[in-house]
Amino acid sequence: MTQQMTTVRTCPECEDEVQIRDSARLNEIVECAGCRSELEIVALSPVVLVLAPEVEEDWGE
């Protein structure tokens, strides 16, 4: 049985700990368990998190 490795980073919104799987990919969206913010992985080495951009309402118009 293999154990999934994780990296711990701080949420830019609430400063809670966010667990990032080592298999995470660039631009992947993860959710902070503390404040429920959606965070985007913008770098992998080291892992850097930023608040994910809001979805635009008029994308289909």
Contents of the next structure:
Amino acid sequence: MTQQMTTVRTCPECEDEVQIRDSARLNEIVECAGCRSELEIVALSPVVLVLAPEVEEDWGE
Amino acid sequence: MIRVAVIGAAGYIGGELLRLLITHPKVEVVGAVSSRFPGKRVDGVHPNLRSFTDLLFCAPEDLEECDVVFLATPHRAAMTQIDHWNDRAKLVIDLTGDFRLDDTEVYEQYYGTEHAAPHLLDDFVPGIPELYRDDLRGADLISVPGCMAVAGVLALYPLVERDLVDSSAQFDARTGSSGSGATAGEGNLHAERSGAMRVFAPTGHRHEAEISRHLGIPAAMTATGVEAVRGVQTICHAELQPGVDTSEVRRAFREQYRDEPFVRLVAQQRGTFRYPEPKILVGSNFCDVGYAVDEEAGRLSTIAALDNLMKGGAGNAIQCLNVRMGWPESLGLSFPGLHPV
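To test you: the structure above is the form predicted alone. What is the structure of the form predicted in complex with the partner chain?
Whole complex next, starting from this chain.
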């Protein structure tokens, strides 16, 4: 079995380590195992993570 | 295999000890002492143990020598019978309140009676592996702390240890009904207990003194009985030292508990179980701890949750046994809890 290559980054929310697969894509959303924040990959070389925008409620008004 | 016995084996803590010890790979249970049920089958009182054991309860005087005794007797019985049990086994692990405090005056203040064996208070090592692991490795007398005390201590210890909080703290503890034991009483009637949020100790609960002892700061604790059979949740409120921020608090918890097999940091941004919740810890030996910081006000809330019969009692005792014997600390304690439950 081939092992997935990963890059380790720091969660911008809780500073825990976040594993990013080398096959990850730009704008992909990953989850921090420490604080469960959703993080967006905003750059790939090198990988940069930011807190993903909250999905806001839209009541159509 | 080592030979162990449980004294006070018919109670809830006694039953939990038997559940863990009967399935422990390095232990043989040779005695289940009960003064109420001698000669009766253990699985008659603890029906979850059906098909796991044919053991019968025995009378206190009939217990043969063994390697370890666990004392799960009512408070005060342990300190008056300690010599008897220590004659039966070299290693005594006491789960009563009798040897949890190391100061006779504080003991008398909280328990309202004189201590019957004050000369032994300093000989008992507190059964909190997270704080006293090295001492436990050589201990022959171990005193397992109260359930709400374990939660309170683990909730604040990393911050006290690093001098990140002010010199006092308040603890708001909630507990399930099994914490009050297997003896029937008027207050335990279903009609009285069901749905209640009973503040049974607004001040002066005995576990308050234990928290103060282990943290080394004055602690004030309230205790409330809630609608659950198992579970303790202790919320601690404290003032942060000036300049301490969320990041420093988080780092303290991470560093302190990184290698602990039974303490998990739970402070999440999303999900239903964002903070420690006893419901999902039923039957497991974990203590989940979390925190929230109000940086503007300089205030901190920490939260700890556990199963009072496990990390708050029998599970913690088995963890102490594992440490004492040099066995893997999680041996016999790998159950992860239930969800949903």
